[in-house]
Each structure stands twice: as C-alpha cells, then as structure tokens.
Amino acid sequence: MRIGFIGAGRVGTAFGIYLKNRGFQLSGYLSRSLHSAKTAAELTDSQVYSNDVSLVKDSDLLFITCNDDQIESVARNIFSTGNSLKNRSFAHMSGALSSASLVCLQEMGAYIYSVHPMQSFADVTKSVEDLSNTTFGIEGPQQLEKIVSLLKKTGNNHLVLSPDQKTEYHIASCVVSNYLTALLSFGFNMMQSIGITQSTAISALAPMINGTIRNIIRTGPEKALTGPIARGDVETIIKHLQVFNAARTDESDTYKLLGRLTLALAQKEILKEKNKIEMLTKLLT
C-alpha cells in the first residue's frame, strides 16, 4: 500500500513519520507550503508533489491533513479532474467532520473515511512518540476493513463512529485537550497575579496536575475529585469568591461555572450533606 498526504503540517508530518517507522511505504506530500512538503518528504523518504493528479495516481490511500475548512475544497479539486478513483481510498483526519466531506470522491469510485487521532499535535517529534498510544476515531459509509487493517498493523486501538456521533465525539476531544489547556492557563494566571512567574507556577503545579490526571485515569473523575467543594467547605469558597472584585468579573464567572460543574460531580460520590450543597449552590450561582 502506497500512502500519500495532502497537507504537511504537524499532523500530516507526524503521522507520515509514524507510518514510515512501522514499515509503510509513503508516496509523498502535496502542500501549499513547498518548504513544509520538502521537510515532510525528507523525514519520510518520500517525494514532493506539485499537483494532486500525480499524487493520487501514485497513492493507494491518501490522507487529507489540511485545515478543516479546506477539506471539501481539496476533495472538489480532485473530483474536478474527472479521473476514475476506483480502488483508491481517501481519509481526512478531522475530528469535527464526517466522511461526508469527501462524498464527491465516493461518486468517482473511491472509498472515503474520516480517521481522527485522539491526540494533541503541538510538536512533531513528541507527537510521533505519542502516536504509539493513541486511539483513533474512524468512520465511513463503506466497510472499514482497510483502515482497521492499517491500525492493527500499527498497533493502535480505534473507536468506530457513525456520522451523527462526530460532533459529540469532537466536543469531548476539545474539552479534554483544548479546554484543559485553557483551564490550566487560568490557574497559572492566578499564580501570576500574586507575582509568581508562569514558568515557576508550571513547575510547582506540575506534580499536582500529573497526580490528578493519574487519579482520574485510575479511578474515574467521581472518585478522584478532592478539594473544598468535595469536602463541602463553604467558608473556603466564600474566601475564594472575595478575591474577585469588579475588575475581575470574567474570572469570577469562570470560577463559578467551574464550581457548579465540580459541585455536580461531587454529589455523585462524595458530597451528600444537603445543607452544604444548598449553600454552595447559592454561592456559585
């Protein structure tokens, strides 16, 4: 199987290296950035392509790894050539979009899929390492054997999704990755407000962050929850809220929203005292 990529950003480059390291043959890369395509091609011992016609011709499976808003346009460009795509497969790697974004290619005889790695791609080298433990969300209108077979060869787990599940699936991915990053930044900013630099805050809080994540993975969020809300410590929450003055309304709103989510979680396993639940609910509203 010869595998090609349209898009040579972090996702396409990292996944290409990952496949090459596991014995797959790459045809090469096509990208709006010639520099990115050359870099990805060099790292994967593959070619740089100047047009999609040649890349499609040389590839049995083609991953579209450009931005989400460009995927349909890429598919239409390939469709516009009028060439038969029989026995060829196309997969985009968007978490938000279903394989329907590639439906015009199916009309030309191709197999179409969405294949999304449930992973954060902040750095190519680290992402290649992380891919070995990554689960993929896969979806498509035809049989999924080709993609399942590829993932079995790489040793990756997968979740089979239906098109109408993709949005909720992607929300979950965004919350545990993107929103978690924003949440941690909120915590770091609180430390900076009392004169502690971000780098020092990150170093100091890292053991707590790592420990919390390990506990969640080991026991689930309900049993891993600790802290003042889980204990029903009303006075501590009052002190927290007193920090936020009129100039910090956005921070106060964020804190209260997170507090309400935490309170709902606490009531599942830990906090059962109705009077404390009522007081905390009033404070956090």
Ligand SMILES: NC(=O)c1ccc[n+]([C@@H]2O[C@H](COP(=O)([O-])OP(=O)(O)OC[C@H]3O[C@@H](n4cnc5c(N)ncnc54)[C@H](OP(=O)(O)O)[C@@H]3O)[C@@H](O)[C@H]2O)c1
Given for the second form:
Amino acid sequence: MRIGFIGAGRVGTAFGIYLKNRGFQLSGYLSRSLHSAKTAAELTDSQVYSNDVSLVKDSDLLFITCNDDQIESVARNIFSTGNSLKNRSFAHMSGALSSASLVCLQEMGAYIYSVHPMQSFADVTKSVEDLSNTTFGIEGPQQLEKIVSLLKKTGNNHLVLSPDQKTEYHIASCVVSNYLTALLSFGFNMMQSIGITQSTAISALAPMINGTIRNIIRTGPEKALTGPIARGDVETIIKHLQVFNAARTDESDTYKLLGRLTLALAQKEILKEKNKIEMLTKLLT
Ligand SMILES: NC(=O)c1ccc[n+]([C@@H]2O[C@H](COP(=O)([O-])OP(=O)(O)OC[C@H]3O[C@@H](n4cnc5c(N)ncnc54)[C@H](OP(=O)(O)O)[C@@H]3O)[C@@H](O)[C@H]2O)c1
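Show the form predicted in complex with the named molecule, please, the one above being the form predicted alone.
Time for the whole complex; same chain goes first.
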C-alpha cells in the first residue's frame, strides 16, 4: 500500500514520518507551496508532486491534511478530473468535519474516511514522538477495516464514531486541549498581576499542573478534585471574589463560571453539606 499526502503542514509531515518509521511506503506530498512539499518529501524519502492526478495515481490511500476549509475544494478538484477512484481510499484528519466532506470522491468509487488523531501537533519532531500513544477518532460510511488495520499495524488505538457524533466529539477534544491551555494562561496571568513573570509561574506551577492531571487520569475528575470549593470553604471564596474589583469583571465572570462547574463536580463525590452548597451557589452566581 502506497500512502500519499495533500497538505504538507504539521499533521501531514508528522504523520508521514511516523508511517515511514513504521515501515509504510509513502508515494509523496502535494502542497500549496512547493517548499512545504519538498521539506516533507525529504523527511519521508518520498516524492514531491505538483498535481493531484499523478499523486492519486501513485497512491492507494491519500490523506488530505490541508486546512479544514480547503478539504472540500481539494476533494472537488480530484473529483473534477473525472478519473475512476475505484479501490482508492481518501481520509482527512480533521476533528471538526465528518467524512461527508469527501462524499464527491465516494461517488467516483473511492472509500472515504475521517481519521482524527486526538493529539495537539505544535511541532513536527515532538508530534512524531507523541503519535505513538495517540488514539484516533475514525468514521466513514463504508467498512472501516482498511483504517483499523493500518492503525493496528502502527500500534495505535481508535474510537469508532458516527458522523453525527463528530461535532460533540470535537468540542470535547477542543475543551481538554485548547481550553485547558487558555485556563492555565488565566492562572499564569493572575501570577503576573502580582509581579511574578510567566516563566517563573510556569516553573513553579508545573509540578501542581502535572500532579493534577496525573490524579484526574488515575482516579477520574470527581475523586481528583481538591481545593476550597471541594472543602466547602466559603470564607476563602469570599476573599477570592473581593480581589476582582470593577475593572476586572472578565476575570470575575470567568472565575464564577469555572467555580460553578467546580461546585457541580464537587457535589458528585466530595461536598455534601447543603448549607455550604447553597452559600457557594449564591456567591458564584
Ligand atoms: N494541529 C493540530 O493540533 C491538529 C490536530 C488534529 C487534527 N488536525 C487536522 O489536521 C489537518 C492539518 O492541520 P495542520 O495543523 O497540519 O495545519 P497546517 O500546519 O496549517 O498545515 C496545513 C497545510 O496544508 C497546506 N494547504 C493549504 N491549502 C491547501 C490546498 N488547497 N492544497 C494543498 N495544500 C494545502 C498548507 O500548505 P503550504 O505550507 O504548502 O502553504 C499547509 O502546509 C487539519 O484538518 C486539522 O484540523 C490538526
């Protein structure tokens, strides 16, 4: 099986290197710029392509790893060549879109899939390492056997999804990755507001961040929760809220919203005292 890529960005390049390292044969890369395609092709001992006709001809499985808003138009360009795509497979790697974005290729005889790595690809080298323990969310209208067997060979786990689950699945992925990043940045900013630089704050808080994540993974969020809300420590929350003066309403709103989520979680396993729950609910509303 020869595997090709349209879109030589972070995901296309990292996944190509990952597949090559596991003994798969790559046809090569086509990208918007020749420079990106050349770089990825060099890293994977594969070819640079300047048009989709020859890349499709040379590939049994093609990953469309361009930006989400380009996936459909890349698929339509392949469709418009009018060539039969019988026995060829196409997959995009977007978390937000379902395989329906590739439906025109199915009309030409192709198998279509969405194959989403549940991982954050910030840089190529680190992403190649991270891929070895990444789970993939996979979905498609036909049998998923080809993708399942590829992931078995690479040693990756997968979750099978239906097209109508894809958006909620993607919200979940964004919340635990992107929103977690924004949340940590909120904490670092609070440190900066008392004169502690971001790099000092990151070093100082890193053991607590890592410990918290380890606990969540080990026991689940209900048991891992600690802190003043879990303890029903009303006075501490009053003190926290007093910090947010009129000029800091965004921070106060964020604190209260997250506080309400924390309170709901605390009530599942840890916090059972009704009067404390009522007082905290009032403070955080
Ligand atoms: N980054 C993540 O953390 C992550 C995680 C999971 C899934 N994904 C998914 O993976 C896919 C790729 O994301 P990415 O982060 O790798 O993006 P990226 O680094 O921005 O790379 C996208 C690449 O697509 C190329 N491209 C854009 N339009 C094109 C077109 N019309 N034809 C051919 N190539 C085109 C660009 O080319 P040039 O460089 O040549 O200009 C760029 O290299 C997306 O579907 C994304 O949702 C991303």
